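This document opens with one chain alone, in structure tokens, the form predicted on its own.
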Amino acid sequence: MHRLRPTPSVLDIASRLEQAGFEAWCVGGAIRDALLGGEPLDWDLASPATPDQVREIFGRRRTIPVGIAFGTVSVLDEAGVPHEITTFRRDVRTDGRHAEVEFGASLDDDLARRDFTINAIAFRPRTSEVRDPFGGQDDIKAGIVRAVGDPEQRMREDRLRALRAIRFAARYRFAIDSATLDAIRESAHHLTRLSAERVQQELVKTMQQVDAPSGALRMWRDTGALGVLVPSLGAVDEVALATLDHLARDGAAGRDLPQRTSNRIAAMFLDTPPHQVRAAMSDLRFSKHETNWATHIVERWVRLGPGIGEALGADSVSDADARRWLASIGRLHAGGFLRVADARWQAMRAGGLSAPSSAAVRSLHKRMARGLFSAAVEIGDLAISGDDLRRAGIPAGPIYAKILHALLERVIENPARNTPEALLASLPQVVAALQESPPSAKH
């Protein structure tokens, strides 16, 4: 048990509880992760002390009643970091989303209400005793996710446990016990009882925590959970799933880049019509920013992806092509788009399909990066504006937007044209061309 080394702050809090006459046990994910060789910083505690007693021991200024109804109080250490203390409890009743609990239970009662054996281990710092009534340590060694007690009962108590089991298995590369897996399959059609927010949070956690999330999403699909929760992804194919594994997760290699999670979410939907992407993400209560990001990436992939892939594969990309794609994708999304596209093309090659090489994508990325802030790729980058068109004698109206877009296209083709003199000199030709175009033409 040398791996179970709670932080000094947690040891101090546990000691204070013990001195007041209450057992203090470290429980939950920190125990699991420590036994797996990690060094968790977030240690939760369980104790027979009630929330009121905890607040009396540590004082009102150091405690936050984060979940009094469930027996949970956060205690602030000397650095102001919160640590949760929860009273031993047992479930009285549950509807699959919310549980009613009662206090006065024993530690074993408290562990018996937990989801999986790997999360039902307790460690008492004062005596170094480990309580493991359900064989969680053996399951950690064997690499198994197993429900505590009756798997079907555990799933009925909280439907989210089906998704949590899948995430743990994918995160730690564990297998799921057969009886637990059967209960997950049986639970799939009941997952509509979960709130959209809880499903979204579990999906995001999977993308954040799992190095290769294709395994988790494949299990969501194969158990029927994905079709129930995100119908537009119910038949997601293997190439789409493999794409996720070629996108690094947030925090990988010590790099905190939240956009990585956003890119993984977007990549899930590459084969989904953009309007369905927006609808699915809105249904899952994603933020407007996340929804817009994914929808934009998918829209550009549908519209530009095949052409870019073909040009990269034929090694026939001009500087003007790179600028035109940058203009269509947008400065803000260019990096994310190319990372997602590269991941998809890697997955395609791995599946025996033809796709551009990563070297070709990196080359394009460099060319786009060089023009990211120097090239004119937006109307606002032009050397003239609507005011200049008015001064040139062109009556104000919708034609202004058409003229500016036509001028931008000329500048993308040849950046040297982006001077007031050159643009104004080309106005007669541009206006004449627009007037000759049929009303339905797009410019």
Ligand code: ATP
Given for the second form:
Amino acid sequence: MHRLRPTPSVLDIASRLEQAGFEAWCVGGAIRDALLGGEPLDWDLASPATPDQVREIFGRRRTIPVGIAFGTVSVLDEAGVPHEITTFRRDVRTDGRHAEVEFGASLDDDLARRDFTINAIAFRPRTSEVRDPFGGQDDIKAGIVRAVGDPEQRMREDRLRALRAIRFAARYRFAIDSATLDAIRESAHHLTRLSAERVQQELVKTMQQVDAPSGALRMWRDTGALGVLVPSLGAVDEVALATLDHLARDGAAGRDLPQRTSNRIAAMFLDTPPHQVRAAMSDLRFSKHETNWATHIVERWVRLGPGIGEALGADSVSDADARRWLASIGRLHAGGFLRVADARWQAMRAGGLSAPSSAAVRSLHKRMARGLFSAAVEIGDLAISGDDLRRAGIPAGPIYAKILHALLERVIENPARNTPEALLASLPQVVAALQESPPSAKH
Ligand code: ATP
Ligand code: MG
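Got the form predicted on its own; could you also share the form predicted together with the named molecule?
The next block holds the full complex; its first chain is the one shown before.
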């Protein structure tokens, strides 16, 4: 078992627990990931020591009571990095949402309450002993996600486990054991009992951890879970799902992952009316920032996507087109919008539909990137402001915003017009046109 090499800080913390007379076992995701050949950083420890005893051993100043009710204390290492120590526990009551736990349990009790066999392996650094009562190592070798104990009962205890199983299977390209899969299917229509926060977290983790999330989301859909949890996505189609996989790398060498996750969420909603996107995301308790991001991308996709696609396909994009699109999407969202659009068009092409090539999107992105810094695409970029309108003798009022927008449109058509002289010279004509034009239809 040579791959089980906890970090020096974790070994140090474990040996201090052992010196104080408490067994210290590494448990959970780190063991699983190390056996899969990864190099995990977060090695959670489990021990019979109670939270109070842990705080006594390491001192109050080096410990944070992150989840006392669940028996979890974080211990800070020399560098101030927190490491979790959790008291062995067993569930005394579960209701599909939360568990009530009790201490005074054994390591085997503690492993038995864990969700899947691959997550229920423990390793004790002091003796190098591995405890694996449910055959987790065999399941890792065979590539199987299997519930610990009776799958139906385990899903009933905590419905989130259905989504977790799907995530682990997609993340490691594992199969789901058939009895476990039956229990997941059976769970789908009970998922309303989950809190929005836990569902959101599971969705985000899926987008973050899984290279090709379409498989996971397809399972959410096909088991009925998606329809229950995010009704507006209940019938999400294959192109929308495949788009997620095409948002695989983001930024150089896979950096910028938060952005990838936000873009994947937006991509999932591309066929949903924007007001429903906003509602679905706030129902899932996404932050305002995330909600606005996705809604904006979808809104602009609905408005501009088809036109941009057509123009790129016909290779007939003028500089003025590029500036107009940039002005409408906004500097902040342009990169994300194009990444999502590119992924969507790739998914369409893979599905046999015609759509612009990635090379065409890249070249548009370059043109926009040049425009991002030089061209005027916002009112604030104009060479004159409201003050200049006042000085030109135009009475202040709502007309100012209209005038500035009309000037911006002229500048987007031809950037050479963005000088104070040229803009002021065009004022009489612009104002006259605004006064003549019938009031725009309100909707
Ligand atoms: P990740 O890489 O996503 O963090 P993880 O396995 O570390 O994966 P955590 O959610 O951090 O997952 O949980 C740590 C461990 O706690 C799991 O490996 C599992 O043993 C146990 N666990 C977590 N959630 C549940 C649950 N809902 N039911 C039972 N056991 C769970
Ligand atoms: Mg974890």
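Residue numbers count along the first chain shown, from 1. Remember, it's a predicted structure, so these values are computed and weren't measured experimentally. C-alpha atoms forming the largest set that superposes within 1.5 Å between two forms make up the rigid core.
- Comparing the forms between the two forms on their rigid core, the Cα displacement of V431 reaches 2 Å or more.
- Once the two forms are overlaid on the core, P398 shows a Cα shift of 2.8 Å between the two forms.
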